[in-house]
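Starting off, we have a lone chain in the form predicted alone, written out as structure tokens.
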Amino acid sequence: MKGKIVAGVLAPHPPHLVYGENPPQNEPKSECGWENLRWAYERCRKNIKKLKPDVLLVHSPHWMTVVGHHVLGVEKFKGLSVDPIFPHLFRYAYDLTVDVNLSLKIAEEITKEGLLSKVMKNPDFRIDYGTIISLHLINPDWDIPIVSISSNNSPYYFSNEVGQEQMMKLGQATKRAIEASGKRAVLLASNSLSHRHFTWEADIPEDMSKEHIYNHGQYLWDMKMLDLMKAGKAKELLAVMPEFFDMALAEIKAGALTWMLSAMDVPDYPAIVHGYGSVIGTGNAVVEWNPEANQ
């Protein structure tokens, strides 16, 4: 049976959302906070669960690799993930299972695209917090195998356009690997939108009276991007991305959203925007592309 991508999600990874949720895996405990985004994730995860995926694939900007696109090649990873900027909010004990067969197939297809690939086979490798946070927020039960793909720094070392081109190829390689696997897959683009953030923190991190977008221009750019998503204009979205990267210091410059849209053959149906909100001044949205919901 031919595998397929059953959904894609723009799945931002602020550690504050896990902190506000108070799962047992996270040591720090909060009173509340960032409900608009946490409840958006709750709505989205219900839709994803209904699709009964066999595997979750995530592309994270915090597994940075300068040479090539890397995938995990060990079945089990267990450890403690500590956010280097917010260790007082995120100290998370993770225990995850990797779909190694799919990882290896993706690495093979990446090479066929003329890109460099590498398989991470170190069992003591520490999984990056962006990967863990997005996976937790979309599936806190951790009962679905995962594939993690690194963020090659080509958009930063070369140009926005070169980065976009590489991520489009990476998406097509991922699609072919999934189809060959026979599995139902959900893709997670682990990115915020605008990413200019505060350099200070409130005495109580979850004090929502202190939380707001960094500036109005950044907010307007986020709204433009979300309007394109809601209108099903992914081609236009990709076309305007290079300017968005620069004007809003957008985190999607790292490539996850481009990778996901490419793997889904640049969908022309409306995305479901579950919610938008600010975390330390950054713009974040939980957005779902679900072809079954648009049939």
Contents of the next structure:
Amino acid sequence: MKGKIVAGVLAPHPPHLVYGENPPQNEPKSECGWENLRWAYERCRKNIKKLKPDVLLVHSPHWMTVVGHHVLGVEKFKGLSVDPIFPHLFRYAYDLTVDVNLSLKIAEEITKEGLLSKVMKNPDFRIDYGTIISLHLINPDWDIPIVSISSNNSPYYFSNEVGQEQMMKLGQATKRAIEASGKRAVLLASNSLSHRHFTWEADIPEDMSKEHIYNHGQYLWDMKMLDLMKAGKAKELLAVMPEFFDMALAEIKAGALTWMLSAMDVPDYPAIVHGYGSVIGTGNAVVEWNPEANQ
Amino acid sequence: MILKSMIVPGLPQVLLSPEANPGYASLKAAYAKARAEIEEVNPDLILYYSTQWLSVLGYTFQADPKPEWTHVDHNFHYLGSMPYQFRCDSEFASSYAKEVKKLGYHTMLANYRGFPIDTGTIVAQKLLNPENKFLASMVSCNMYAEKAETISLGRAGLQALEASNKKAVVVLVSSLSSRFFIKEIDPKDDHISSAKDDEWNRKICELLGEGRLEDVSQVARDFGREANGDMGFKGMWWLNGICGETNNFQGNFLDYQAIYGTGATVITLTPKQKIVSKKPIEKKQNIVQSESAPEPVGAYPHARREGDFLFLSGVGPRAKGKKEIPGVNVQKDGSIIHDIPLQTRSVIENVKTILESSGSSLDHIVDIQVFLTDMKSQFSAFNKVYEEYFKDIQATRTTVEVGSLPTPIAVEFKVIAKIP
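Having seen the form predicted alone, can you show the form predicted in complex with the partner chain?
Below is the entire complex, every chain and molecule, led by the chain shown above.
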């Protein structure tokens, strides 16, 4: 049977959300915090679980590579993920399974698209914290195999437009590999929206009286992007994306959202915005594209 | 006190695959010479600043006395793993953090099992201090920090060393140009990816080989822009800040090679006399006093930040540290002949300096008010030079004639710019 993408999720990875949730895997403990986003993830999790996916694919900006797009080529990874920026909030013990066959197929399709790919085979490799956080927030049970794709630095090296073009190709390569695999896949674009951080932190990190967006300009841009998502205007969204990258220092410059929308053939149906909130000044939204729900 | 400083590359090829290219092997040999220099001066600690250890919340200091892990580089994972176990000076980490906190920046002591030490620091530490003979200390590179802040971070490091009475070797782990090849290359064919970058890299090596650290710090911004310098080459500001901001060093150029298209050098700098610390600049959120622009002639700052905007005080053509004003030619009889093109150019260069000290640039100017002392005779010459700089920027402009300006100058700008 032909495989298919059963959902795509804009799945940002602030470590604060895991910290606020207090799962057993995370060493630091909190009182609460960032509920609007955490509860958004809880709603999204339920939808994803109902879809019974065979595999979760993540594209994270924190595995950045300069030569091509890398995929994990080792089946089991077990380790401790410590966020180098927020180590006091995120020190997470992970134990995951990689769908190596799908990884290899994606690498093959990436090459067919004229892009470069590389399979990461070093068993000592530590999975980047962006990947771990998005995966936890979507599937804290870790009972679904994963594929992790690195973030090539082409938008930083060349331009937003060149980067975007490459990510469109990567999306199509991913789609073909999924179809060939016969699996039901969920794609996770592990990115926030606007991405200017505060360079200070409240004495109690989860003190929500201190949490707000970095500036109003960022907020307006985030709202503009979310309005397009809600209106089912992914094509228009892609058109304004290069400008959004610059205007809001957007993390999606790394290309995860473009990759996902391309793999889903640029959906023309409304996305489900589960929630929006700021984390240390950055704008974050949990947004789901679910083709079956829109048929 | 500081016994020695150096810049070294932090890419893993030198450590993990020196045999793959004669250049990598040569860098490894240069590292060995730098290591011998460290052992000769026998420091209490080696202090690292690596451009690969990025922070957002102010500055992080490695405070685990015995960090231990097996690290794999995210890019070059196929070269192999890097197991490490270091001996770190937690006490100095606290002292340094305390000095930085006094300046108003957020600080964090990282004492967590499994905290990821960056590839650059690991490579440098394994090649300079492989047996952990000396204690190590590490400070992060804030991704948003600009020149004044990074120099201050360096100055605070020297104050912390003085306060703790420790002798240190300070190490900047940074590439020169940072333009990687983006296609697979045979390591045997490695070379600097751009001829322009190569030219700039060689100029930096020449200056550092002559011990001219302060001069390199001054051109770091241009280098960062023109040669795609590693993290804007901001590490050089830290090194200069901690080393007293002088050119008074004995430079020892040990090597310059390419690593995957980027520029890699090993150069050591030995102070010719004891380094004297300068007071770090305390963080004042809204006030900008550029160290490179001419001093204000009254009780006002060069600029003030409000939201995303930067408001500059009136800027004239005076040059920093000079009595003569460019374009103001005083005759024997005391009369003044104004060279309007030269004054205009000097004003714009001063504006540029202040903007860049504030994290902005000429490109981000939104509005300019121009004051001339004689519209009839000066406008045309002024306007010609103005066009050279602002034709493509298209800031709004208002030009007015005024009776006189506070010093014997004929041109002054009042500027509002965006902070990107």
